[in-house]
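One chain comes next, on its own, written out as structure tokens in the form predicted alone.
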Amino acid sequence: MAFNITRRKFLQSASLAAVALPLSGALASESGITRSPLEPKGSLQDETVVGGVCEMCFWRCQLVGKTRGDRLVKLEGNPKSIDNGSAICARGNAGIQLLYDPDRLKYPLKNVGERGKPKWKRISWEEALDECGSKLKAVQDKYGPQGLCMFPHGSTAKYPMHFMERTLGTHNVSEASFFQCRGIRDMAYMATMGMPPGEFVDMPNAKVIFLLGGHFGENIHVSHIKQYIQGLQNGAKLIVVDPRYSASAAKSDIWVKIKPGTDTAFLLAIMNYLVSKNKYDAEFVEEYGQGFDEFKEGIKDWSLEKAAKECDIPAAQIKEVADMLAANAPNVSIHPGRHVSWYGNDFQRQRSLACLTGLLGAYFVKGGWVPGKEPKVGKTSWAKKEHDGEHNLNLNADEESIYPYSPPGTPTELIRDAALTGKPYPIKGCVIWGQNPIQTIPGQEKMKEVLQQMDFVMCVDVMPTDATMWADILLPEVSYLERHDLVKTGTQWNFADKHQQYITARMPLVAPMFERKDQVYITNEIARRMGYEKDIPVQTVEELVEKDLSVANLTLAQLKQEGGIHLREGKDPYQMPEDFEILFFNEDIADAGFPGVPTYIPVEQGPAGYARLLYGRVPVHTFNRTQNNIWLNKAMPDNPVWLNDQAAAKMGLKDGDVVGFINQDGIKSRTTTVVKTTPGIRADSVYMAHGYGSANPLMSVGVDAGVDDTSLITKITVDPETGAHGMRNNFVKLTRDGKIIDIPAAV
């Protein structure tokens, strides 16, 4: 169903959304007095406050709010900003509608119910704080450091994190960011070019992108669009390389339809046709590279013909796509990717990736991979205390790493496996700071095995996602809009000649409501109840602000005072390091038993009537996170299935038919989703949105709202040089009417 609305209306929205929830209750203010909702128009007057930084994504995009009286109506870009500038996307607008959500956690609540099934009693701070230190101590006297465990995400969760790591001393720490999404890349190009890449390519001056695997349009950080969409514009050719045409196949100039989890086999062959026929850049390769006749013998049987086979496309267009590269070279943009964790072969694909930039030469050059020129500001948190034994789950009996190339904390699996068996100790105090696991991580049911089993686990979160269900003690956060927090710092985003650098912290647009605290306040208090208040480094998250920014020499009154960013004076980002290397043959990585060069590990297939379950992102939701959210429900209710028409046809299947799923361990989707019938998606493959299908009551807008595709994600697949997951080895047939109805994967 279409949704229309004009731009007056939905400013309108904003601003009655914002008067209209206090008959909730929900703009109650600390003191309790909750503003009438019925004042004269006109009565308050609009004004603009800096320093907002948004996180309805993790791009954080730089904003100013506009208020009347004490409520936000309305976010904006900071028109001051070098990187969104004025723009916010649709996210970005509807961040006031989290700060209004009536859903939203206001207090303290303990689970007098069951973990899964709970049932929720609103207690005070100081009983919630004193609960959590004492029930955490325990854990940590009984079990030691090594049976506490967490899972953080954002911003606020880096100060809790670093007090569990290095204050308590727990290595089982896993980060959604790095474990289920860009830790694998991280690795692999630290191990070939010695640092990690981000999404650094200067697409405004390349003359060719290249994404593999790549939504752009669909995950919409604006500023990262911003420089996609200049590329285009200066005339850029697009190459997409995706199972999907998706909104970036859309706009390119050649789309490989590729099979799933075969793009080692294409990037391998490209990398041996440039090289058998001179196309590379020697003299680059020559200066900088290392174990290049290693690599080169490597990869000699990867013809053109041979990952013609293997990725189910021509022969033809694999050699098209090296020309072009090879033509453009070296100012083309081979794309590093983000969410990288899909088939558990993908350390070898991300080395390929920074390989294939290195025989192009496209390091350090307009329009290839371009590191900003960051300034410094400083990272203050808690000291590193000596621990008696380091207990890492990552070191077999000989002191070995199981996973050598693990981004920083555990492999999630290995806390998982070592909390259900008690080997080699008990995992049974968890935190979960901002991460939603249950949807994040495949093995749902594993997941809710293991917080089942602990002592004791605690969540604290802006919103009542499904991770929550599973809490002793359920404690209510401020949003991003609340509260100060960290200092962001960036370069100017189109690499022009004119360099600059920008520093900015976040800062609150209006007040906190309800008893939300901040990640300083509930970290220092818990810190003290469990005996560690010498070693606490600040008093408030502002002190903390006001560290970090005294390196650059800011204070938090400067930053207000120049509009919320500091801007200076930057570096130029296309200057080669003299120490920069690229090892296309990786002695460490072979002889810690793995493939030095970069190589191709197949994948598993289905089984017959199945497709693959792939799944990304969309333009105005991020994941789970912003399933509640009543605006960006609107635009997008559910996911619908993507399904190739031929196939669809056969299954007499067709646009907006109502379906359901059962993978190839017999796990049924526990809600339904409609069909979307194209020719543009490969006939062994589905599609949908993640994030959605919330199973919380508490969400009331976003529960039970289409498909959790995490739920259907049952077969467990590691990545063996990083451990990591991979998200996109399963199967799915699709259900209608209680009957289940095969997918012909031949068209």
Ligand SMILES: Nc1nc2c(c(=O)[nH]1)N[C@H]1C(S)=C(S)[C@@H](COP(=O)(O)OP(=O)(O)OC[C@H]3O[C@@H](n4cnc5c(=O)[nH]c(N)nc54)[C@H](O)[C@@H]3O)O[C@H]1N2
Contents of the next structure:
Amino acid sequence: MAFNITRRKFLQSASLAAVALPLSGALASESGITRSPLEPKGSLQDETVVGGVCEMCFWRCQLVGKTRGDRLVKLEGNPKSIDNGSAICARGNAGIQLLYDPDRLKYPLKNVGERGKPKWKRISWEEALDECGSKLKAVQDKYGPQGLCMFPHGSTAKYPMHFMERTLGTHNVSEASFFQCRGIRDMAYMATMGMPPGEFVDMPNAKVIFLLGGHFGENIHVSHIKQYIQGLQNGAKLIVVDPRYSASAAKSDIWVKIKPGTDTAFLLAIMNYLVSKNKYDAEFVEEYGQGFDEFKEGIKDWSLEKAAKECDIPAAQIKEVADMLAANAPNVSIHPGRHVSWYGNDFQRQRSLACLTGLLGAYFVKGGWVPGKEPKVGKTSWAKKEHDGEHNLNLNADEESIYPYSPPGTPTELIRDAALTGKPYPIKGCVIWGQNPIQTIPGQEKMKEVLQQMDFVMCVDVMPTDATMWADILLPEVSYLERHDLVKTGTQWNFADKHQQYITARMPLVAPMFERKDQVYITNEIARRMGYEKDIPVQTVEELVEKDLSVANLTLAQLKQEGGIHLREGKDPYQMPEDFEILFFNEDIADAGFPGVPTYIPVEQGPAGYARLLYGRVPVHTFNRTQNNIWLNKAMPDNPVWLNDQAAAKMGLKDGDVVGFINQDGIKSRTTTVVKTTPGIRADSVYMAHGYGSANPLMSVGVDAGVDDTSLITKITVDPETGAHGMRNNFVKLTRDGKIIDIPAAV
Ligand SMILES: Nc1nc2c(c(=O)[nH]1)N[C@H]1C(S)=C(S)[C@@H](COP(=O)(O)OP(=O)(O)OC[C@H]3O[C@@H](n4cnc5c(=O)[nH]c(N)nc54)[C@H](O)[C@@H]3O)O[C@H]1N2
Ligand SMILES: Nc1nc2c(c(=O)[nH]1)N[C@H]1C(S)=C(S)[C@@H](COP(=O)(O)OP(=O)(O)OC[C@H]3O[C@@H](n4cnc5c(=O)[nH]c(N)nc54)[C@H](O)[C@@H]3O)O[C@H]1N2
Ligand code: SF4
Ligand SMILES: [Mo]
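Having seen the form predicted alone, could you give me the form predicted in complex with the ligand?
Every component of the complex follows; first up is the chain already shown.
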């Protein structure tokens, strides 16, 4: 009986609730869903635990955890942090719901069904490790180490990756962060000014912030967003180049609603205008530039009018952008971008961005590109052994690089093609660790065929995902809230006048539950079983972290005592390195048979009736990895497709209509989503958030929610210089009640 309660009992429960509310978070209580399978044990006194480092995405904000007994009840930014400060984003907050997700992997599992249609049987760690060790060894014995491949991502994947690369000796690892994300950017900037650019733009001090296909506010990295907002508050003008009215476009002074795939033409026209009107930083170019004459000559045909036609935007707008940049140079933040694997012609666009930064003199100046100087820490890992031949798929028969500007590792497509053809050699063993290659890599069916032909597939993850369905053995890892792992460093040079550096190391905020294990344990136990006992570099993950910290004269105990973060004095970040130069024309690129001056390579246009499929981030999810998170699912349960309002009117569609997709290859989406009509997207494109539409029924919250964009990206393009994927060359029509609806291009 609801009211049959004594006054004393009522007061007791009311005061408990009052304590519980702020700690367990309003969302949990409002939704009435408590996913925590256990009540706290031990002291009910709330405590603050320091040393957390978030990994709900890869920005790694510094955290403190509020614990009650043995339970973690809330996450906050570490107030000592000079990076994110006490702020964390929605995803960071929701880490608790990953920690206690009842669907999380708990025990080692063996697939006694089929790959792709698994039946899971719980097995002991002993049996799981024996099986992984012996199966990987069998592949190695039969095909050589090159018969093994790996799809890694995230902080814990480095240690096993180094075991595979350096000790076992396979070159066939393909990191998502390189081949589907930012590898092109890093290589293009290295080929232009000698360094990977990170996202090191001094936005707080910028007079203009220039974003090309990046969209802050949807793409969220806490400290970066803080810097961006600080810049805008300080009066920076904002230029946003995006076919879609993004969260950044909504804050912009100039929104360039560019035709997708034409950005390089746009950049070349800006640069040609600056050069021909003498509006560039001639002194800077004279001092640091190489190959400027070839560059000038190479881009001279790019008039504003020519680019305007190509990019489907007014010539006057290109001029306006160029003039705004020139008038505020050198204090301009030309953002290098992050996810830049767009069209398979992306190296040239990234080179253009690096050259534009040079033309404006915007390297190592206030408001420009400023990398900051990080403290030195160790990099303990497996040692490189001698191997017979590299078996590098990226070398042809004449030992020349196929993709000379490939980021480290092997281009994904080379691994997949070798696996499917057996040429130049078979690839028969696969380790998937912290990556979801089914939803991350274009060509989903191809990926499935690659995994299907393996002798053995093992997967280490925290959740059951679409990729884990393809494993023979599936191992549960402890999450970032329950483990030691990386040492993280950074600087805070651009918030204040005082320059500071920080060093932190991820420490557990709470003890692991069930039978989850960490990366050092798992890797070492497999290595032992493969006969590499003697090569094991550290026995525990704590030992690894202590070794790395010792290089900076620090220990975990000291870090803990200092509130989880060690601060030290930084160095002036604006000092130009001595040998700095900008290769406007790069002879090596030309010698390798590619354009040495940034060049526009047009992309394929879609057939009539189809629109280009674009995708991107939403603030409350990270790719596919947060789809089963109950708080984040509640915040954005599916991914509506953005459809130009006039096109929608012609198609007879309105907001909320349920639709599916069919692409240019006749591939249909497995699930549906709803329409969002808006003038904020070009009529030649549709847009949806990436990472939805999971097929794994063990994700009780995320399964079948929204549409999987990757399933529609079946046409595979590869950037010729780097071997990284392009993903935006696919075109779709909508489907409704079994009927296919053309998308009109002209509205
Ligand atoms: N279509 C399309 N494809 C894309 C993109 C896109 O926008 N659209 N974006 C690209 C970009 S920029 C990137 S960076 C990549 C990202 O690609 P992925 O890194 O593959 O992305 P996630 O979906 O986060 O998958 C990571 C996997 O790691 C697991 N995981 C999470 N935490 C841990 C952990 O602590 N340990 C272990 N072992 N596993 C863990 C997750 O459960 C999930 O299965 O995707 C790229 N691919
Ligand atoms: N909330 C959240 N934040 C994240 C992540 C996350 O998963 N969730 N992931 C992190 C990671 S690893 C990465 S790499 C970054 C990615 O973040 P971004 O680098 O910002 O990349 P996307 O999210 O892919 O952004 C796609 C944008 O490009 C636009 N676009 C599409 N085609 C074109 C074109 O041809 N030209 C131009 N100019 N624009 C185009 C789209 O409309 C969209 O606005 O986000 C990071 N931040
Ligand atoms: S940006 Fe958000 S999800 Fe990413 S590390 Fe920071 S708090 Fe975590
Ligand atoms: Mo990324």
